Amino acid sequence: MKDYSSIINNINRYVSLSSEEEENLVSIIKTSRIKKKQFIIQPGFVCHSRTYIVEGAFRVYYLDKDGKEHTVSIGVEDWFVTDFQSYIDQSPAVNFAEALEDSLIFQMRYDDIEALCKKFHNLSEYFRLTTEKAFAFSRRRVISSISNTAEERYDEYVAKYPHIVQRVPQYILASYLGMSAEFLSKIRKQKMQKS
């Protein structure tokens, strides 16, 4: 029997599932081991699944017209990773989702989730709440990127996710925070000198 406790615990933070709901949910989960640098989403292909990270780390990014990478999100254990626009609309993705470490993931297909949500109110409520939370987070991030300095964005991220900062390459963190790797290096150096 596979261990689904991590995703069940995640869900139980929002709603309480009955044993029938749990059984139906785990029946749609596909488990995969993903190697570092492997992609689970690529532009032009529809993102058919929500991916829950059991172990490991991922980043979602896109390439601009000049081929420059822009990191949209970084996820680690107990987080979901997806191209939300592609997943929700079932339209071709514009982002890449790449494993930053060897990882273990649970994937649930869009059609299977929709069928469960029609059948079980608690699961529908869970996916609604987590989607709203993800949307609210993305709005806060937009406001932060508009109103905060690069140093303030870095400080905010380090304060909230110190465990991620240690695991993610500096150029990816810089891309996520909207600055060059060189500028991030300068900020870190100044902070080390102050402490």
The other form holds:
There are 2 protein chains.
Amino acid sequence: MKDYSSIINNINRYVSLSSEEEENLVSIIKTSRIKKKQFIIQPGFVCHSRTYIVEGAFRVYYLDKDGKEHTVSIGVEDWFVTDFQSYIDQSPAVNFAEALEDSLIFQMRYDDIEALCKKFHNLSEYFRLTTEKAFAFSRRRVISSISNTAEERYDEYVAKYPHIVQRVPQYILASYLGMSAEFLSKIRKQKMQKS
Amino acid sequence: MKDYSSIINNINRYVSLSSEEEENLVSIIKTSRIKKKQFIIQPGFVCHSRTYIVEGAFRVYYLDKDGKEHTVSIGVEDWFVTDFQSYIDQSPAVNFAEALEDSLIFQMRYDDIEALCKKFHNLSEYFRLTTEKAFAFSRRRVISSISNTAEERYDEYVAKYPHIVQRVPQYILASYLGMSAEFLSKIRKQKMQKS
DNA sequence: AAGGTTTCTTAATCTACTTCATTTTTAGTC
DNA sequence: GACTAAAAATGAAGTAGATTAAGAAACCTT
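Alright, leaving the form predicted on its own aside, put up the form predicted in complex with the DNA.
Below: every chain and molecule of the assembly, starting with the one above.
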């Protein structure tokens, strides 16, 4: 019997699952270990599952026409990783999702989740509420990327996710924050000198 | 008996409402007419409702520390307008929502929606599915704002929303796309000359 | 139709950030 | 513990786009 407490606790922060619901949910989970640098999503392939990170870290990124990397999201324990567009309409992904560390993940397939959401009101509510949060978060990021300077965006991120800053290579963080790796390096240098 | 067919049709694109569900939903709708330039959301006040646009157009924007406007969203008929962060945790808004034209709206309060989502599985599903779409959309916008040039962002918008481009002042579109009004004017001039 | 307000244009100057090319540091591997 | 690869730093030169300030259209409103 595996330990699903991490994801169950996550869900129970939003709704109260009955044991029947819990059993059904657990039954659609597939567990995998993923080595650092391994991909779980690649462009051209449909993103069939939502992936929950039990241990480890991932990033989602894509390559633009000039071959430059842009990091869409960075996730650690207790977060989900997806190419969301690919997932919701089961169309080919445009992003890569890559393990930044050796990781342990739970995966639940689209069809199974949709079936459970139709069957259990509570699960529908869980995904509704968490997606609402994710959407609000994404809007704040749009605002930030439109109206803040590179340095402000970096400061904001450090204030909010100090633990992630330590764990993730700087050039990846730069590409997440929408600036060049060199410029982030320069920003950090300035801060070192001031303090 | 008012005509709620626009919003009901919207919902029925995602789920099939029973007549009981439909009645309950309609019962929480408040209809208003809003004059151009009037605000329906203002910073400091909680955004109590989801607003559905029956006729007209709105924009959500906020003022940064330098007093510059940044447009978060632009909506026309059959769209929703919200300060989403304020709405989902019923905290004070940071944005304005302003009518760009004389408009007709339906408003549904947070408490009423949450109660109906708890009561009716179908409504929970409707909001889950639409929010998932909105989230995917927002992610694409983040990517676009991080990795495309101003001109590319403009082209993308024109291709996708040609009808909205006509209806909305240019300086508002510029602030939505994350560029100065002057620069958008320059981009448009270039295009005129090329063709 | 006149007067005022709002929106759009144009051009000059300025700057936040990129790009490129090289070097140094850190981390991973046999 | 040496070797290689990956990541970070550094500095010079270039550029996309902002800012400023002024004038020209477009638009309400009486």
